[in-house]
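Taking the form predicted on its own, here's one chain by itself in C-alpha cells.
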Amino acid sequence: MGSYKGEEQHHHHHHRNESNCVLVHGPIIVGAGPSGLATSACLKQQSVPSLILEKSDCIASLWQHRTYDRLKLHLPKQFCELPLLGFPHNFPKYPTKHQFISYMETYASHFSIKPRFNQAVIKAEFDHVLGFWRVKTQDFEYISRWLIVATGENAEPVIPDIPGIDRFKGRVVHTSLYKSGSVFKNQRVLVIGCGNSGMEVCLDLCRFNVIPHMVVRNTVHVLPREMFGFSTFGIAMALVKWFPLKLVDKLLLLLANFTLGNTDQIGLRRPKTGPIELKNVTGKTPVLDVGALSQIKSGKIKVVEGVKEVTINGAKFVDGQEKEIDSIILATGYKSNVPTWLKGCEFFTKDGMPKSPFPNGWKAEKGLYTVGFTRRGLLGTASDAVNIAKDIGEQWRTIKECNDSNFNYLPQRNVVQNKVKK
C-alpha cells in the first residue's frame, strides 16, 4: 500500500514538473501597469502576441492600491496618453485617479490585453544554452526569446532608516498606504518628504484640522502647475524645442518667482541646477504646486528641517528643535525592484535603473528590453513602447519568414506550450 502511494506521488510530481513549463511564442512582459499595457498594445499593432505577468490581482496596481484619494494627474492629459488610444474627450484637463484607472481598464479591454494575474516573478535569467529567457513565478516557468521589464521606477516604497523610529508610539505610514487625512483628524503629523506626494498629503491633511510639519531635507524646485492659464510643463516642452535648456530653465524660474514669490524665504531653497536640467540628469521632478504653497505661507503647513532622531512622542530636528508628534507619514517615494529578480544582467545599475540614459535605455542585449524607466513619466513610457514594438516586430517577421523553424528546436519533452489555464 505504501509503495503504491509512493509511485503515485512520484508520477504526480513528474507530471507537475512538465506542465509547469510554458513556452511563450511572443515576448514576456513583466508588469501590467501603464508601461506593460502600452508595450503589449504596440506589439499587437505589429501582429506580435505577448504575455504579461503581473504579481498583483489587477492592472495598474500602483494606481489602484497605493494612491491617495485626492490624487489627480499632475500634467495635462495630452502628456499622459498611452500610444494608439487617447483619453475620452469628456475627461477634464487633469484627470482624477479614478478616471485614469478607468482609462487603463478601457485601454486593456480595447486591445484585448489579458495579463496573467497573481504571477509574481521570483527569478528571470537568460539561458545561454537555449538562447531563451527563463522566467519563474511561484506557479510556472515561462520561456521566451524576449523579456520586457515593465515593472517601472516605482515598484517598491522607499522606507528610510531614521534613528529612533522603532520606538515611536504613534502611527507610521508610507504614502503608498495613505488614502485620506480623515484618520489623522486634529493630530500633529510629521510628513517626511517635500516632493509632489509630500506637498499634496500636507494639503489634504489641512482639510481635516491637522497641523502638518513637512520635513524639507534638501533643495527643491516648486513651479506653479499653470502659468497664465497654460500648463507649465506644456510651456516648457514647447520652449525646449526652440531654445537651449539653460535658457528655458532661467525663463521658467523667472516666471515662477513672479507668480509664487521667492520660495527660499519660506524654507524651500531652490537647487542651483534648473528644474528641467535637474529632472533630465537626476530624475528629480520639480513640484507642481496645487495649493500647498499658500498654506505654507499662511502657516497652516509648517516647514521643518531634517529629522535628527525620532523619540517616543515626537522628533528632534537638526536645528535643535524638538516637537511632539502624533503620527508620521513617509512621503519618501519609490524605487525599482529589478535587482531582486533579474539575475546575471549587467544592463541595470544596483538601483535597478538602466545604465544607458534616455533615449537609449529601452534596449539591452539577448532580447532584453525595458519600458518605463526613462524618468520622463508616461511620455517616456509611450516612446519606449513604440520603439520596443518596432524592434521586436522586425525580428518577428524575419522569424515568421523562416516558417517558425527557430521556435521548434526547444527540448519539447520539458516544455508544454502554453499549457496554462487562462
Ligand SMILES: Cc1cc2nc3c(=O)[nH]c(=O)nc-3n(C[C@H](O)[C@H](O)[C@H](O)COP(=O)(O)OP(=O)(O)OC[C@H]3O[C@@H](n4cnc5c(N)ncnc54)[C@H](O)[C@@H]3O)c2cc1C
The other form holds:
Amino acid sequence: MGSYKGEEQHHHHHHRNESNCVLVHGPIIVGAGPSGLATSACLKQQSVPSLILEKSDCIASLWQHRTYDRLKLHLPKQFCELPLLGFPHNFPKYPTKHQFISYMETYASHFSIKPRFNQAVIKAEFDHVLGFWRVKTQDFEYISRWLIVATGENAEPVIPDIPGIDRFKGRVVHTSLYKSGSVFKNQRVLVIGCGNSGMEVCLDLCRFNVIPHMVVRNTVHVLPREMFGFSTFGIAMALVKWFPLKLVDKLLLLLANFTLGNTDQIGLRRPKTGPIELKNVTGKTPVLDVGALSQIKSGKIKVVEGVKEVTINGAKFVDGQEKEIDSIILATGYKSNVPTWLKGCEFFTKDGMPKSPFPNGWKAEKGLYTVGFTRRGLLGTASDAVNIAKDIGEQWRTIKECNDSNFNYLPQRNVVQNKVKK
Ligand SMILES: Cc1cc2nc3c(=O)[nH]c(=O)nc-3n(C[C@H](O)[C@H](O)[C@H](O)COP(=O)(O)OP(=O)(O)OC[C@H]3O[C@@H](n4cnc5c(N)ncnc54)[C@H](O)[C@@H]3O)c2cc1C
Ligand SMILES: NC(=O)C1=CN([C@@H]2O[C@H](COP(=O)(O)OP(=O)(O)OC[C@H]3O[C@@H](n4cnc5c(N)ncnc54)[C@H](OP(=O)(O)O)[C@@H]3O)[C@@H](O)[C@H]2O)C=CC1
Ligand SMILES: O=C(O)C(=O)Cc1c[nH]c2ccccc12
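Following the display of the form predicted on its own, present the structure of the form predicted together with the ligand.
After this comes the whole thing, all chains and molecules, with the earlier chain placed first.
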C-alpha cells in the first residue's frame, strides 16, 4: 500500500462545488444517535472516514430531547454498551438518562466524531448512472458510494386516530414530549398504552398526586426487572444459550408469577405466546416493571379497557363506562421514518423496517446498510455496527489499493466530482 498521509488529511474534507453538491469521502451515515455514532467509530477503527448527517442540533437527540426526566436504562449497562468503548466503571448498574447521554458525548469525542447538525435528510436515492447514492438535505446534496441508515426504530411518534380526539379541550401529549408529571399535578389523566413508556409515565404521575387511568386494550407481558438480584434480561440471555426458547419463556413466566403474582387479576392479561418468543416474532417488548405494578395493585394506577371515543372533556370506553379527564398522554409507541425519505428501495417494508430479520438486516444492496433496526435495543446496534464496518472496511482497502497502484488515474472522488451536474 502507498502513503497514507494524503488520505488522512482528507478525512474531514469533503468536496463541495457551487451547486451545493458535496462529495463525501467514505460512507454517509444518516442519524447521530447511538447507532450512527457506533458505526462511525467502528469505521474509524478500520481507517474508513465517514460523515454523519443529523437533523437535530445534537447527538443522541432521542435521549436528549424526546425522553422523560426519570428515565433509566431497563437493562444492566453491560447490555447497552457500544463497541470499542464501554461505560465508565463508576456508573451504576442501571445508568440514568443523563449518564447515558454523557456516555454518548464521551464516545463521540473519543472517536472525534463531528456530525453535521441541522441537516435533515429529505430524500435519498441511488443514481444508477453514477453508481452512487444521492442524499438530499434542505441545504445540500451529499454523494457517496455508501449510505448507512441510522435513523432508528423510534424516529416518529405513533399518533393513533382515536375518534373524537380533535374535539377534546384538554392537553394531548405523546410520551416523546412528556418530561415530568409536574405539569399534570392534581389532574385526571388518561394514559393510552401500556408498554414500558405507558407504565413508567403512570408511575411518574403518581408522584404528583395524579391517579392515572391507563388504557390496556390488549394482552401484555410484565416481568420484574430483576429476579433474586439478577436482571431478568440477563437471566433470559443466559438461558437461551442452553435451552429451547419456549422452555425459557415457560421458566421466565413461572418466576415472574412467583415474584409478581398473577397479573391477570389486575387487568393485565398475558399473551398466549411467551415474552421472548413474542419479542422475536412481533418486536413487542415485554414490560420490565420498575414499580408501576405495585401502584396498580394498591389502586393508585387504574387499569381501564380500550377507548371507544374521546369527548370534549372525557372518554367513553368499550365496556360502556364514561369518565371525565383533564389530559391525555399517548404512550402509543414509535415508528421508523425511512419510507418518507429513502426512495426506490425494496429492502424496507412499508413500516420502514428491514425485510430480513436479525442478524441479517444490516446489509442491503448497492452500498446500502442499516444499523439499529433489529428490535434488540443497543445490543442489536452494536452487532450491526461491527458487521457494517468490517464489510465497508474491506471494500475501502480494495479501492485504495486500486487507486494507489494506478497513479495515472485521478483519485476516484475527483473523477466523480467532475461528472456531477445539477
Ligand atoms: C424511552 C426509551 C427508552 C429506551 N431505553 C433503552 C434501553 O434501556 N436499552 C436499549 O438497549 N434500548 C433502549 N431504547 C431503544 C432505543 O432505540 C435505543 O436506546 C437507541 O436510542 C437507538 O439508537 P438509534 O441511533 O438507532 O436511534 P435514535 O436514538 O432514535 O437516533 C436516530 C437519530 O437519527 C436522527 N434522524 C432521524 N431522521 C433523520 C433524517 N431524516 N435526517 C437526519 N437525521 C435523522 C434523529 O434525530 C436521531 O438523532 C429506548 C427507547 C426509548 C424510546
Ligand atoms: N427504561 C427503558 O428502558 C424504556 C424503554 N422503552 C422502550 O422504548 C420502546 C417503545 O416503548 P413504548 O413507547 O412503550 O411503545 P410500545 O410500542 O412498546 O407500546 C405501545 C403501547 O401503546 C398501545 N397502543 C398503540 N395504539 C393504541 C391505541 N390506538 N389504543 C390503545 N392503545 C394503543 C399498544 O397496545 P397494543 O399492544 O394493543 O398495540 C402498546 O401497549 C420499547 O422498545 C420500549 O422497551 C420505553 C420506555 C422505557
Ligand atoms: O428497550 C428496548 O427498546 C429494547 O429493545 C431493549 C429491551 C428492553 N427490554 C427488553 C426485553 C427483551 C428484549 C429487549 C429489551
